[in-house]
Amino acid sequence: MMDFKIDTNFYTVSQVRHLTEHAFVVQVPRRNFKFTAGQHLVLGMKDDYHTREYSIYSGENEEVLEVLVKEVEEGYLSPRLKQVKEGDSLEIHGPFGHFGIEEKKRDTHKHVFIASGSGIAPFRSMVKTYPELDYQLIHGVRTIDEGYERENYSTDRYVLCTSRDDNGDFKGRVTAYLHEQEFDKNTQFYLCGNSQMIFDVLELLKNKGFGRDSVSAEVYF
């Protein structure tokens, strides 16, 4: 009798949710994939050597595994992922990374999540995992339609900063909003998104008296 080895790195797509023209969520059954909220995975198409890192969008206790993808029109992988449908096969490896909430600070500190664009993904995972967390989520986007699935967050804990329209909670960039805010000294900050936003916010927080021990960052590009 021949033995057939099943490659456990292949997952069958169970759902694709299109959020905007260029942003979508890919969902697969979680199976035995264990991760900590804030970590990322490596995702690729079956029979294709191109892969990319994506933060995990779903919570630790959910039965599904999700990633939020923003299509890069001149990119290789994201336009192909946009075409996947239920029943297609994807290759997933991981989890990887150490971005997340320190257990010893989870219940003793306030947590401020600062994201740009699809950088909101790990914060959704954290909020889904720790629904009682004392958090504020500040999301910087261009227009209100990029406030991806904002109904997932308590309205009193979520601030949408829109730089190109007046329909968000704050008109302007994340840095402009943060400049006007005061934070408790026991606040932990988590930054995820493009490098320029992160560098600008790090400098702003430094000027407000918060050192690197109070800030964790995950750079997307």
Second form
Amino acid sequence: MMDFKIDTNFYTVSQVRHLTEHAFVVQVPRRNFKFTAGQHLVLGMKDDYHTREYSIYSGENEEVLEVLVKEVEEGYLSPRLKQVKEGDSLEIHGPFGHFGIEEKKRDTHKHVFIASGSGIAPFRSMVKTYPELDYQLIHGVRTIDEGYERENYSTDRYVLCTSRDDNGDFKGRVTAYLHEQEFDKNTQFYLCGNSQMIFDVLELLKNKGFGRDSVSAEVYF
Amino acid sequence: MNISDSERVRSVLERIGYVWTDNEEEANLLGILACSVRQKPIDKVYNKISQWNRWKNKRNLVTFISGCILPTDKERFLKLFDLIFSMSELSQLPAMIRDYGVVTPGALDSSVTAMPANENIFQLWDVKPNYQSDFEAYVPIQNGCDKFCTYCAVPYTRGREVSRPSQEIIDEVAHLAARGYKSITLLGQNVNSYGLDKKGEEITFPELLRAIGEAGNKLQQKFWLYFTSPHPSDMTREVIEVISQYDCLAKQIHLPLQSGDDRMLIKMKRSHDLQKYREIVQDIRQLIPQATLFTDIIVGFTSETEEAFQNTVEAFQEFKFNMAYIAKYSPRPGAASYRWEDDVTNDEKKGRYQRLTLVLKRHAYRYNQSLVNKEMEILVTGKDRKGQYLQGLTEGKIITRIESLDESLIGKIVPAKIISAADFSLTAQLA
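Could you present the same protein in the form predicted in complex with its partner chain, rather than the form predicted on its own shown above?
Next comes the full complex, this chain leading.
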């Protein structure tokens, strides 16, 4: 009998949701892909060796696997991904990374998620995975339309900080919002997005008495 | 890692009748085990294969490439080399050579190489290596990497971390030591993550070191066991405690820092900060004060400011490394940082490299100077470049020139008195 192996890294796109002109969610069936909320995967198009890392946007227990993609102008993969449609094949590897909620702190701590732009992706996965989680999500974007699928979060837990319009919950950057806030000592912070935001928030939290043990970070660029 | 892999490739080739030659120009099979961590070695591959392909006009020659190869390079190498295979396909090399010119289906289909599967890596470890030296050997204990540092493409070329069965490692080390090998190095991308991919089924890294230490105690042979490289985020006090308890576990630690600036470490996704590194060094100084400390550093990483670089300089002053492998940052295709702006100029990178080297030299020299007039054990590794002295390494891997030409000492650990010190080396007389 012929010996052959089925490549399990190829997934068929089941849905693409365009959230803004440049942001969209790509969905495939989860099959046996196991991951922990906060981890990322590596995604590529079939027959193309270019791949990129994307945080997983869907929850651990959902039947689908989703990533949130922000199109990069003059980028290679994201403009191509924007063109994918239901039935197309994608190559997915993973999961990778260690970003996520420490199990022992999950029920004992308050969790503050701080994201810029598409850095919200791992936090949506966490919220979907742990519906009972005591969390607050602070999302920094330029304009209100970038508050991607904010209906997923209860309004008392979600703060949209918009730096270029007045339509969010707070006008200004996340750092300006955080500056005005007080946090319980047993708060765990999670930062995801661009490095400058992460550096600024780390400094701010340090000044509020929260050291690196209280902060996890995932840099996107 | 590539030395260990090449020993296994040599073993496979010799088993099918090939004879090793040191003369590249007379070989009829030439190959490269590539390293994709930096651009420079890959540039050398292109130079080498263009030379070899010119030689093909004059004689029969088969070329191959394996090792760490990024998908982008792999596509180009397919056109330049006769054979291309991943190390996990090594057992199939004889068949590939028999079918000279026919590459494996896996090598032809670039889409399946985006993240190489690692499940066949056990076949590589089954290959008995043909050790290149009679006294120095490298023993792989894991393959792949799970850390995803943003400047590095290794996880894309070698795949996920897979730990080799511990009993195989312990047996190989014991076998080598019993045969008289004096310097044995455990190899892996993150050696101290050993066993974490098989939690509960495999022993941990400190347990592996302890088992080797116990095996070493039972042997009558003296040897030094090293490991490279550990990752600070998985480095525990237990590892250092175990090293302190066994004579055969060499008192030399290579602990990559990469940057002394916490912001840079975050951007590099190193998952440790300076304080964590500091605590490890404190443990080393407390438990094995005689240990030498080596590190790896990248200067000029994307967005590294002068202030951030100064933090690395301060880290060098604080940790007083004996040796540092300082690399000027070069973006690697396949690594996350490849898409970030390489915004530190080459001149600036060069300047930071030189400034950091000066700090390193100062501390290394001070340490070396403190060894003058002391008697130390030296592993004699050969003659120096000019052939006028023997050359060797201390247990802490400080290069030592020995005032002797007694070649019978090569491969032995001998007592010697240190008579002078330089920045990165010592001179000794046989005791």
